[in-house]
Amino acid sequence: MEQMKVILSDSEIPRQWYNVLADLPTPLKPPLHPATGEPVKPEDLAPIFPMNLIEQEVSTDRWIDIPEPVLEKYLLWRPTPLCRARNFERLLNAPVRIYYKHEGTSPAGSHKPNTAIAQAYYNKVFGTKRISTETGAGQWGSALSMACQMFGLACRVFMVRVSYDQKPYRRIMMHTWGAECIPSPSELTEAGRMVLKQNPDSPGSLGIAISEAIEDVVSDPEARYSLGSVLNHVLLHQTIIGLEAELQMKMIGEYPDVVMGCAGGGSNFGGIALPFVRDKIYGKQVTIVGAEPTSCPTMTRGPFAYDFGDLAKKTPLLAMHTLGHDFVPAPIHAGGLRYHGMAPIISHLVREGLVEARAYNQLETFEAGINWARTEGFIPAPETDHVIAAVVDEARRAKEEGKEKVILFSWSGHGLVDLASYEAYLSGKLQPYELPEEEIERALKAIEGFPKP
């Protein structure tokens, strides 16, 4: 019988992360200092990030060694299995072979610990005592809470208010791992107080929560900020997903025609995709697809522009696809995909034609997730449902074209603490929300006068 699950041995786990910046045909647009309009220097970022992570952020080295203490923690759940979704294939009845990288096996239940553990380690080595961050659905906040506990660091998490209310078990996970979880916007920061003054019932956004987390650390010399997506070093750490997948596919004599991942800020998608982007740059024929929600269509409808990563304009200006730093997304249940911007690396690859983006509404994503659970058993996170919807779409295309395809995707996390969202879907409470055109027009106004990439 053909192998259903492929697992590397501990000795085969990658010992290096892959840095796509070494192979890009054209370089990224640099982040800009908002006051001067000049490219940001490493010292400009020093009050926010530890210098060892800043060095990774700007590095163009192709391979970066994974430190032994990080590998030691990875081995709690890595390497993750590569599985074939035979039952789902039968349901779709299309000429496809579907493989998925099961990132839900981590202690936090998602791909997020791949960078959380790395960032906690580098902060510990640097001398940081406390890390502050934001979280949407709570997957990043819970992963960083766990990682900080492993390395003896205090952790404060600003959680987007709507997710704080929708997903209580995520914040309980954070508390269990010893972190402090604060609903955002909050009264703790000037940025939070400003939002609450304008709208006491604000559902919050990742842009607001980022502002609060950054403000929280700049006045504390022993604290540093940590981001779970978007930035170069975050995508770097996540490439262990794709690197393992390459080895596993090779073991069974397969190579994907299509590589897919859900995309909010870009870390999970970048993790599975970037090693295959390198193959594509050097001549391999592979289609690489990021799946996003129609309610927050950053790549499919947002302009490519310089914009801030947060509401209060505390970050550098980043060249990325954006819906505007003041965008407050609809409170869909896929909280990890409710971010106004997209990783500069992913945005650049979309512009270069190396990656494509597709958007799906929450009804079709939950339908895909339910069908997955009823065939493959595992209940996916609402975010993961988006890439499963993309897999369904790709299988339909293969059937229409009469062409066999091998599909590889990142199963980014389980939905066992997101069951309220499935209850809302099953009881008919969800709507197929699509972002109105006037919101796109508002986004363009928000970035008027900013430098052009």
Contents of the next structure:
Number of protein chains: 2
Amino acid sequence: MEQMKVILSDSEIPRQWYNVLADLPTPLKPPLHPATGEPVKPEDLAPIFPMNLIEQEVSTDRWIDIPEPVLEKYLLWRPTPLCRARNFERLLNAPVRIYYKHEGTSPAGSHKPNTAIAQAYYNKVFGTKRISTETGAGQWGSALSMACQMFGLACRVFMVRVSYDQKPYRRIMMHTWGAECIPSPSELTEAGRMVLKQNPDSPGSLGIAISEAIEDVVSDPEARYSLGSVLNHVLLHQTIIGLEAELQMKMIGEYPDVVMGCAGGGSNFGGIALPFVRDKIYGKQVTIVGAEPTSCPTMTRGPFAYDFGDLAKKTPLLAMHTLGHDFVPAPIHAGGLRYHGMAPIISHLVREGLVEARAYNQLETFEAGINWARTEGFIPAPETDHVIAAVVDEARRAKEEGKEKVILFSWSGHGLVDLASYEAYLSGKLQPYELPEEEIERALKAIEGFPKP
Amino acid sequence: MEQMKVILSDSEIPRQWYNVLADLPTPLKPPLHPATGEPVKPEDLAPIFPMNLIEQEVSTDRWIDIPEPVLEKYLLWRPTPLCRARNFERLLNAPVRIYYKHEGTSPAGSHKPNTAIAQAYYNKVFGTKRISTETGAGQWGSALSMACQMFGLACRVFMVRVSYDQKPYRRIMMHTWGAECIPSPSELTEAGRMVLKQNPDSPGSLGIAISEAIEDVVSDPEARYSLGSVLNHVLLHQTIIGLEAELQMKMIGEYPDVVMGCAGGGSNFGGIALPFVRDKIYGKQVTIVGAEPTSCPTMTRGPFAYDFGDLAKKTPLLAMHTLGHDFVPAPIHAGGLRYHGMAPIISHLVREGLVEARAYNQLETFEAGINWARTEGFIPAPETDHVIAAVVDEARRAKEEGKEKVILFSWSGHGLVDLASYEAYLSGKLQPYELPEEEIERALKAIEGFPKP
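Coords for the form predicted in complex with a further copy of the same chain, given the form predicted on its own:
Starting with the chain above, the whole complex follows.
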């Protein structure tokens, strides 16, 4: 009987997160205050984030202890299994060994609780009473709802309108975990009302929802905002994925030639990749690939520039690959991959050549995902289908090159709450969506006059 | 840091199923041929089931080897974790230690693949080309769709109409795994047409869907029927749950005072319970409890009698607790617990006093399930909520008695594809549903004139 999984016991869970800021060959460009053009100071962010997370955001300590109460919640489902995709390998018939880190085993069904639990905990310690956030596909909103419930915090989620309508189950998850879920744009905020005035039928976007959530907390001293991706501390919390995977690979004497993840804001990809980026910085041979949609090709086609994280320009300016803060994504089904920007850490690593990006259209991603489900059983989230398409692509390259390769990737979540997208694909209703060239011109216009990184 | 889970490595998976027929103090009453009143012979069942499964159905071997190809598929998600529900314990504040076997980690989200994989394998070996089945909530139909895909068999699922309409996601899962899903009653079979003629708006029932699936295969020599619960071989396959749990409990030096499972047809309950029933037969002190809905109180209120397994009287007569083969269940949301009968093995054990049954209404079950989700994270299936209500009840008893108790139960599946039921509960739209006394009179009439067990 061949081994299919490498598992870790509770006592083997990593006790620290890995902070790549300690090892970057060149420093990250700092976030800038839009009014002054100067780096933002911790106190500028204080109305939005709790101070303990702001400190974590700028920390350059290599290892950061995972607090005991966070570990206790992690143990509800972590460590997650590292699985060998033997059945999928047979289908591909290429010289590859494929390992996936199964993040779909969490209660919310994705990697998102890794940071939701941590953020809820730090907010609780800081004294926050209520957290407000935005969500696209709903993976993040549901994860944060659960985490807030576990630490006794109130939670309000602004959910991108098109997902709110397409994905009622995500909303019900949030209610089941005791949170409030509001379709965005909403009448609750000035940012929302402004959009609705121009377009009462606006499908919404993450950029708009972020503006609403931030506006919602700055007027309430007991409330703070929480972001499910993009920021340094979010990627930090997600490194638990890669750290466990590293340990598990070591246990079976394997080291990956290629490490992959799908990338929306960058937290899942960063989670699996950063511990291996460290190895690469110190000389190890490893290819690290982020997979994104051709409809939202932030890293593959967006400029690296200072831009806002949201539509209403309420965030600091971040140095990142961006399609412009006014980007309105195509209604593709991978809602978690429709954000206009990419985490500054990931953007920086792309620029440094430590990480590369590849884009796939949603027809090839759903095809890959269905082949996965029919061989490995688990139905992937539409986001996860992107990395599976990248794995298929990598296996084809290995076959062409006649080179044996070990592939490791983050299977970021299951698709059981996103099944409508599979129905749309199976009934032939989906378009591939390539971003038109004019959209890049619009993006360049959106960042005109901003400082250059 | 307290331990939350006991996990087994791939190599520790049990290699045999446990067959309780080898240890029963008194023999099971045999299934009878309705025409002759004589015990059915294997050849009578040959048009419906493959001969290798018929042999397994009547085997009295205590241990039955799990074939290697079945083990290989099990390893996609098995062994499943045994988890300690420490957060739920704190909420209950009773002298109990609660362990749950997490069957929600399978690709289909429930325990059903344990037998689906085995049945698809045996059919493949036998030479079956197509399998037909019925499904209530859709847990079974989706599990069998996946299993058939993995072994290269075609699959047709007759899905109870009311669930087909309420649970589109289950249907999409079946499509994603390559199966055909037909709402029942349908125009495809005589049994379906008969029901539709009397009531074109029939919500359907498992009894009707079973009739349709059986009729569908008897006319096709390359097709066989598959049942997801009730029968001896199905419970046999599910004992992997209890066998793993037994091993895991032993590893931490625990033995349960109470073993619990929710019971619809009896396969989940049998799966966790039967290895402990064996201990009890040989003198061990252990309470074994099946939890069922007050709206379908098969064991708690239904007579023990010979009855058909389906509405159109196409099955043999089975000796079991039954609410009558013409039972039409209330539209409660635990679709997997609406079957009129109970597995002959479980019914026999209830009669022998080795197992007891308790009934809970759906308001108390959803309340228990939501408290579970808010403490332990995972959102249970509406079926699973029944055993959680039983755990709450047992904890209350332990508190009243001032007695320390170890509770072990099967957490049979997650509710992420059944979330509409949670919304209905949270918005106050659900009724408790107690079965009216007239329904028991109807049941007694339905079995009038049948042989007595």
